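Just one chain is shown here, as structure tokens, and it is the form predicted on its own.
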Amino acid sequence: MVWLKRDIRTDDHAPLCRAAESDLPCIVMYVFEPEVRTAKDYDARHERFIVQSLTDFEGRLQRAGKRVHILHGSVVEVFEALAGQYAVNHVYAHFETGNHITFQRDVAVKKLLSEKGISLKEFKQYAVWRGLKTRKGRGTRSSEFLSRPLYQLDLNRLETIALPSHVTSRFSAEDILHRVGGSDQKMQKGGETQALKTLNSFFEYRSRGYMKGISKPAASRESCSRLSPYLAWGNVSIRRVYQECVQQAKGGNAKNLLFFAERLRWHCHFIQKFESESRMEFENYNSGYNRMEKPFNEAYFQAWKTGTTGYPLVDACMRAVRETGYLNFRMRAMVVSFITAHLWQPWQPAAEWLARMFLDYEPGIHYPQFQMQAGITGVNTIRIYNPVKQSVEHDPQGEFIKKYVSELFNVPPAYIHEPWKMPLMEQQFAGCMIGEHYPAPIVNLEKANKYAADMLWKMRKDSEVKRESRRILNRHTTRG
């Protein structure tokens, strides 16, 4: 049996290759899980992307005369039903660093399979190791993993079988597939075919603007790789991307491509951090910050979510991510900084909400990054991004702002970053009265920045924060 999770592809797929090499009849399956689908970090946009990915995957298998079973239900119950129907020798799957729900599910599946005497083999998808105590030697092992030859699947050797009707009807996913069908033209479409097209277009021409456009909210949508959702849901392997990147860099454009390759290493670095300390999904992983009080303010949270804070670039970013599922790295850092520092709000509700909005949501990257940008690790530099400064530097003419904040469309460039400074007559000419058509700033930026900076630097000197910082450095970094 091959159990698909966040690895919906045929290329560089160790479980499928091992199943094909076994010469045993094989069940290939994906299971939509009720607990995952109702979790606080799951959204309809994720489900649509998964369905698109499965449709593409199914098409690839069908063209070779093979089949995949798409089911809905408890994975443990699915395995129990299939183990009662067949003599199962092996279950092959990719090792997953997911959220708490998927981790508990994996524990339950391992227990069941062990009780039934069924072998479970999990293969690495990233340069991530479970049970790693220190980072010593990880860099070398990571490089070796990323450079290892890709798995080559011979579909002709894969013998897939049909499931009996009583199993497919009991665990039917037809309602999900039917309801989620179609696409949203404003969001990237899932599937291995689209992933490879995106990969090729990046290396062929888009990457030439990578370093120049990486921080710009508009340009980054073209010049960044846009591979993140395909990596998150496993439509393409990180080793395929990394090796192609290194190879392409030999033919030119090396500066941009090697800069990108380093960020692929960061991808595995952050997932390893989460794998080693997954409680950061819920808690401050520097426990010294538990004493820092941040009362939840529903009005602030709603204004941030809906893009009505009165700060144009923040509002444009929040509306853009709701509409398209994407923000570049710099803008993600800015909106997290704004909610956790300027609005002085706890990070957990914001992290849950953005997890649902990001089409490329990857728990292992999302939570470590969120805490880092919130300034509560005790080891990273405290960065409080000034949204006006970011706006002037990265969207000088306000093109990105005007695309997503229609109320400001007629505002002159001189005032687009700080529309509250427009004289009354200018507001009338622009058809944008501050406080009526577009909100006044929700907080005073300078005062909010000073308060947050004072509090964060004060906490940085706290004895427990320092003690936890030393622990974190010992566990998550290497000397030098």
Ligand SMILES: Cc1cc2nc3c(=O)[nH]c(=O)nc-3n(C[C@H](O)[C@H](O)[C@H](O)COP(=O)(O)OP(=O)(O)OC[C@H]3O[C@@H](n4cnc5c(N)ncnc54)[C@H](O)[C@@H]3O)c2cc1C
Second form
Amino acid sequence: MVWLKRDIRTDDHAPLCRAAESDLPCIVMYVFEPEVRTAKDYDARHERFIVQSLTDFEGRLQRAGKRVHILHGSVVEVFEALAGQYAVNHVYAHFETGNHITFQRDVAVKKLLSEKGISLKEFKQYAVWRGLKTRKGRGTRSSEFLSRPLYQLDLNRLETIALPSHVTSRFSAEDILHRVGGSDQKMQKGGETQALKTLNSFFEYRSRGYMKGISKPAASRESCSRLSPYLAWGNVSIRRVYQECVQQAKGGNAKNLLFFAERLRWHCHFIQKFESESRMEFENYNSGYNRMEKPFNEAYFQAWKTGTTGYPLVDACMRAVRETGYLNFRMRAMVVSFITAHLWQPWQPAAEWLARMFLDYEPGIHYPQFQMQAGITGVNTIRIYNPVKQSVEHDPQGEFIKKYVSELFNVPPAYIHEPWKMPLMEQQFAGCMIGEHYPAPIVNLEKANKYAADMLWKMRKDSEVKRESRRILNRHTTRG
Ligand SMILES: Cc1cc2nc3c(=O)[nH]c(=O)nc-3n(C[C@H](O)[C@H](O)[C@H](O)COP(=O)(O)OP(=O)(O)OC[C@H]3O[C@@H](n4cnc5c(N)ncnc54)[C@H](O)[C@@H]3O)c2cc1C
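Alongside the form predicted on its own that was just displayed, please also present the structure of the form predicted together with this ligand.
Every component of the complex follows; first up is the chain already shown.
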């Protein structure tokens, strides 16, 4: 059996290759799981992307006369039913560093398969290792992993079989497949075909503007690779992207491409951190910060979520991510800074919201990045992004802002970053009265910034934070 998870593709797919090489009849399946679908970090946009990915995958298999089963139910129950029906030798899957729910599910599946005497072989798709105690030697191992030859699938050798109707009807996913359907033009479409198109257009021409556009909220949408959802849901393998990048860099544009390759390494680096300390999905990575008080303010949280804080770039970003599922790195960092520092809110509900909004949600990157940008790891530089400064530097004419915050459409560039400074007459000309059509700033930026900076630096000196910082450095860096 091949169990698909966040690896919906045919290229560089070790489990499918191994199944094909076995010359044994094989069941290829994906299971939509109720617990995953109702979790707080899951959104309809993720489900649509998965369905699109599966449709593309199914098409590829069908063209070769093969089939994939798309089911809905508890994976343990599915395995139990199939083990009762067939003499299953092996289950092949990719090793996943997921959230708490998928981790617990994997534990339950392993236990069941072991009880049934079925071997489970998990293949690596990232440079991530379970049970790693230190970072020593990891750089070399990562390089070696990323450069390994890719798996080449011979679909003709894969002998897929059909499941009996009592199994397919018991675990039918028809409801999901029909309900989701269609596509949302503003979001990236899932599937291996789209992933490869995106990869090609990036290497062919878009990457020329990579470094220049990476921090710009508008330009980055074109000049960054936009491969993140395809990597997150496994429509393309990171090794394919990395190896293609290294190859392309030999032909020119090396500066941009090596800068990009560095970020591909970060991908695995962050997932490794999360793999080693997955409690950071819920808890402060540096437990010294447990003593830092941040009372939850529903009004602040709602304003941030809905893009009505009165700070144009923050609002544009929050509306853009809701509409399109995407923000570039710097804007992600800025909106995190705004909610956790300027609005002094706990990171957990904000991380949960953005997990649902990011089409590329990858727990292993999301939670470590979130805590880092919130300034609570005790080991990274504390950076509180000033949204006005970011706006002036990265959206000088307010084009991005105007695209997503229509109330500000007629505001002249001189006031677009701080519309509350518009004289009344200008507000009337622009048809945008502050406090009526567009909110006044939710907090005083300078005061909020000073309060947050004072608190974060004070905490940095706390003995418990320091003790934890030493532990983190020992575990996750090569120093000491
Ligand atoms: C608070 C916060 C949360 C984030 N959550 C996610 C997430 O859930 N999923 C996700 O894929 N990325 C996340 N990122 C990292 C980064 O913002 C995105 O990977 C990137 O913006 C995706 O766009 P791209 O594919 O065009 O990036 P590119 O710049 O083209 O980079 C290529 C790939 O490299 C990896 N990468 C790039 N930057 C980073 C980074 N800083 N850290 C780790 N990997 C990186 C990603 O896989 C990305 O697809 C988060 C960043 C922050 C600050």
